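Next up: a single chain in structure tokens, the form predicted alone.
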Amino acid sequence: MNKTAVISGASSGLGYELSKLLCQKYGCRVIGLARRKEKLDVIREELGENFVPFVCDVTKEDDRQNLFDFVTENGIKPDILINNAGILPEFACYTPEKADELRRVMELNFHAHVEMCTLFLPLLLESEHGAIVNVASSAALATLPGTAAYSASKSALLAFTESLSLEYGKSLFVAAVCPGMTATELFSSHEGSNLIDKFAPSAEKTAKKIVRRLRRGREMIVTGADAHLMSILRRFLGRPALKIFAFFFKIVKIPMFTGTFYKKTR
């Protein structure tokens, strides 16, 4: 490939995953962003030069445009943007109180993607091969209960990739990635981890379907049995499918999906 790309949330999970394999298969140069500099400076001592990496919190206009002259300062060129960074609360009933919480996943998993797309389109049209990919979620496929800001936020960054994707055709090839759950530091913090640690795919496995993919041209990627189930159920039965979701949840008994639902007190 022997491509520049932007990754943002380099410094672990699938961000780090991502960031690796085209450090080291591909030949690519990575611009590795996260808010630790400590996590990026091993990365960097691990992965050799074709990692350069660069502390910036993407919510932040001032990190991005820091980034940003940063990078045409240097006359580097970006074939492609991965926007990766993300957040999920913990699983609960949104109540009046999430408010400001909501705000603050929006504001990540959604519009801080969007600003950065928005940086970066001119320079990504400049490039023989230009590219785009927003990781999502499969709660952007089927929301589930107890997720109303993460799914909002997936939900629409799912939307605004679609459309970039229609509008510039084939001026800049744009991609929507949905994995299910990964065993990442996303649910590492979340009560009862450990079950999604033992059954979900790795990061690095993930990494490798969504590269081949991406190689491929597929501009929506899905990965995970999970994710599958969910994509496929919502298809061919509509809002029931969400039904079925929702049933699960209070069946199992996973700790962090204890507080997903409203119970009312009198």
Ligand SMILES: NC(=O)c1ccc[n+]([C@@H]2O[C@H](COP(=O)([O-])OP(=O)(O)OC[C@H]3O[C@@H](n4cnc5c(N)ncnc54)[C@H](OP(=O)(O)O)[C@@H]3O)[C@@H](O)[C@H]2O)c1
Second form
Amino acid sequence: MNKTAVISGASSGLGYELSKLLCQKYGCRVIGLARRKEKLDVIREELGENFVPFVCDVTKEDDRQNLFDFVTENGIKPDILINNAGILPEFACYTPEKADELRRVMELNFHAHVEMCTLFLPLLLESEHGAIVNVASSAALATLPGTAAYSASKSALLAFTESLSLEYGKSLFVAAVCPGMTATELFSSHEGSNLIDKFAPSAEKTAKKIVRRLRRGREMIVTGADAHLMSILRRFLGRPALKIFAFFFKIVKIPMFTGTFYKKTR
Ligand SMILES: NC(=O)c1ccc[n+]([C@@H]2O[C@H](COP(=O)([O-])OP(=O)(O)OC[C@H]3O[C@@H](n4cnc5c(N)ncnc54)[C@H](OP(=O)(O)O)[C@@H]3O)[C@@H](O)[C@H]2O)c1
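Moving from the form predicted alone, what structure would you give for the form predicted together with this ligand?
Zooming out: every chain and molecule, the one shown earlier first.
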């Protein structure tokens, strides 16, 4: 492949595995973005000079501009932008107290990625094989209870991505990735996250699937049995599918979903 990719959220999980694959298997140069410098430095040690670590909080305009200046001043011509950084707050019922959290989630999971596309679009269009890959989620395909902020942010990102893909046609390859649950740090602060570590596929496996399908030119990539099931049921049953999922989580009492259902106190 031998391309240059800019990947956000490269310090762990899917971003790290995608960086590793692109550097080691496909000979790409990866500009890996994240806030934790120490993590990026360890990855640079592991992956060698194909991995260029760059500390960047993608929600900060100054950081994004520093990255853009670094790229242009060094004559780097990016071919691929992978907007992968993301956060998932603990699953909980949406209440007025959650309004600030919702804004923070939208800021990273949606607005920052739109800003990155805005900044890099002209450079990507100069590449013969320019590509934007936005990592959304199965939460954009079917909404689970307790995920108002996350699902809203990922649905917005999916719609933005689909629109870009229609508008740019053959001038730019634009893909959306909707992974199902994958064992990464995303859930580390969540109650019951050990279940995910036990049953969900590894980030390595998911990243391999994503790259394989991107190489086949797939513009919509769904990974994981849970994501496929959610997507199919939502498509065929419509809104009642969401009620079935919610009912299931309520009766099975999965620890992760315990705070998601509103209880009237009087
Ligand atoms: N794991 C799943 O089950 C799953 C399912 C569907 C979708 N996804 C999506 O996949 C993407 C990757 O998540 P993951 O599962 O690999 O989780 P992860 O291991 O927690 O990775 C998240 C990455 O985002 C980075 N990040 C967080 N805030 C940032 C910011 N403001 N600026 C720059 N980087 C930031 C983190 O690095 P620093 O902390 O060093 O900045 C980290 O590298 C996310 O968009 C997530 O929503 C994951």
